[in-house]
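Heads up, the chain below is alone and in the form predicted alone; it's given as structure tokens.
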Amino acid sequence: MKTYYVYILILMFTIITGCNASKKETILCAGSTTVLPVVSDAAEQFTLNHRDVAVIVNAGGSGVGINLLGEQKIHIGMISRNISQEEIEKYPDVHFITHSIGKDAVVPVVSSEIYDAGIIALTIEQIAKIYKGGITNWKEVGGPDKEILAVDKEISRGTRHVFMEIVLGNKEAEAPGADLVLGSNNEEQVAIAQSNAAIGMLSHAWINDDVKGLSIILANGERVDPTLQNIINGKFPITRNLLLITNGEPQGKIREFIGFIKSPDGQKIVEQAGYVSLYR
């Protein structure tokens, strides 16, 4: 709950510091929750020493990022997925240019209980029965005698997306054995902690120690664990680039904040926030 009520203080303040500066050039930013903590923290400093410029960050999610940058109602837009061919033809006047800022592992989390009680690591197949709804207590997998609590994310969520494209072979693919739908990673890192029996996809950066992150067990037999190192070498097998969007090659402050992102001083933020920095 803690993690839940920063990232919504932190969004309250982007907006307050947006509401004060009305004369101020203002910076429009929309999107993922997982890209959210970057943008944040990187316009809270960005805008200390560019005293004319107001950014204003809100969530929503990869999918509404895209379409409202497709509106153009934002200036960027904030993803964790690849922005598919539909969603490009969907907005032929808007020219979208992908900047990346670092990178991500989405990993399978379960309850610290079903953790502890023995589960640290599944197959892809075993977690996608479990998503088919063909393993439905976690005695079938070596685990406790409990119904297993399977908690799936919105369609529109990039981290759904990157997550499916690889357990069920279809980033669209619709989940039969899931008993909850959820929006956010703040959402499901609450449900998934609250619960003793659950299992969800997370951004990496958002394990702790009520949700468990697991490892993967490979076809050869390898287990492979979700740590920092193993995005960087891109072993573990379900990692993502974290993106902003423009339409267009971005131009004046605007150019500016996203090269402060990118710069050494913006990596560290992105380090901060628990993913790993484009200079890794």
The other form holds:
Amino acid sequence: MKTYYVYILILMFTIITGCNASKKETILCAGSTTVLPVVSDAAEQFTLNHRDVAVIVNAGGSGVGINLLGEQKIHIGMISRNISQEEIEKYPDVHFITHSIGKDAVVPVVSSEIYDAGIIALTIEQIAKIYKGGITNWKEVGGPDKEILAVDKEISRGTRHVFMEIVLGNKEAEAPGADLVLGSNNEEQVAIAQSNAAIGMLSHAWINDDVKGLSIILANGERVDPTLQNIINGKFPITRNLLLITNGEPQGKIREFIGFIKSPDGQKIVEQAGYVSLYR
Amino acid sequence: MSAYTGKIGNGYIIISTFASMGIILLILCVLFFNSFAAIRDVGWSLFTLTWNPPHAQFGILPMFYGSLAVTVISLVIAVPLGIFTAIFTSEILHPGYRFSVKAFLELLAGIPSIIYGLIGVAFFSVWVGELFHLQSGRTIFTAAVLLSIMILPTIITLCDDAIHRVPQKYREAAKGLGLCKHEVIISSVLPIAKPDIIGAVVLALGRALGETMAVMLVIGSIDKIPAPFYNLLAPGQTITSKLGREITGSAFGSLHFSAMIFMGIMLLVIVLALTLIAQYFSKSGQRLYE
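Please show me the structure of the same protein in the form predicted in complex with its partner chain, now that we have looked at it in the form predicted alone.
After this comes the whole thing, all chains and molecules, with the earlier chain placed first.
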């Protein structure tokens, strides 16, 4: 019988706390999976000091972030590319304001087997040819005799926009050489790690022992490694800003939250996530 | 009093019927109105091979092909397996064990599709890739095999019920003619249960066509018909996986969104057509045992 009362107590407690939660102000965020780890970590720390605020963070990709903000379904959109003119025209009622919270690079990555076999740097033209279907075997760029598995991303993804802008010259370019089309950075990372002959594009923070970042050989023959230093000094050619977008100037708690991410404490989170902070 | 309650009962049944019909009609209308922009602006170009929304190209044939290919292969794998399993559980297995074995098989139906998807993407697709020496195990074939496992419980349960419901007298009559057990099953039990078995297959087909999550994770999501077209060990795209991946990326009311809804209509049309075909063929076998 005693346990019975305990259960009722627990139930009442959850109901009461549930009621309290409904009084909280809720900030809804959605968009780029690149920005996601920063914002979700920041949300965790922010709500520690602001008990009356709940921050809900969802992924979906930069395009989704812009569309959802455009339809005024969220308060903060996370994007890892610039808003295009068409998108601004599509939502005339929404006044997009961007807040830069850090910097990142989109790095061409390969499976560790290919990296260990000697492919550690490619030129932009070679990568472009792989995605156009002109190069289909690693031996054509000096690697082992293996077919290339070119991994592409969904067309609404910010990482793809930035990558294709530099590599194929058009942010919405088709990639007829691609063999798989995947979504988030996580999904793409898994696919490249599972393969032993894959190439793909990932945000700098997703590079690890299974997916290795390639250096890029510039037109003048100089080799640029995908290091934080090269992203900071702007040498690495495929860099981008990590942005938050709001409808009009943010007010109240939303303003505080964005302010927190831009503050020194928030920028530490940006650096821990593997990106470049605003102060570097 | 009883006449009164009878009236209420009848009224309730009639209201339910019309409400259901209304809901179905509403779905069709909503789909049609929302896809009207695509039908008007894109027209016959919807039935081409290139899907590239930023360039206003909305060819749905690759997705159409993928859906059909995945469904057909999964049925080819699952239907014989399911029917033979059902024959075993209802005719050969000792009746005392029938329910426990069936309950175990039906457990498969209770596993959420995302779990199948996770197993598929983490293990199964890797095994397929290694087995066939592919660059990537995310292929139409992988998705089809995964789907066939997912639709098996539907086929087994319904076929088992259908076979079990065949009255004992037909078996006894067939045995009386001196037929062996397998001859009894083939020549008298299965033909009588045939309409219900076809019904089971149609239900399974509906599930296979509509499955999204598991397929989306393992199929590779590339909007191309493989070359040559019968090469099933290549990545592809189904209508549902395309919708699942892109519906959030398209703005409500845009041409892109409209074209996606049109794909939804196409899916509905496929299901309707296949159901009608199945009903046409199952008509010939009358339910003798009723």
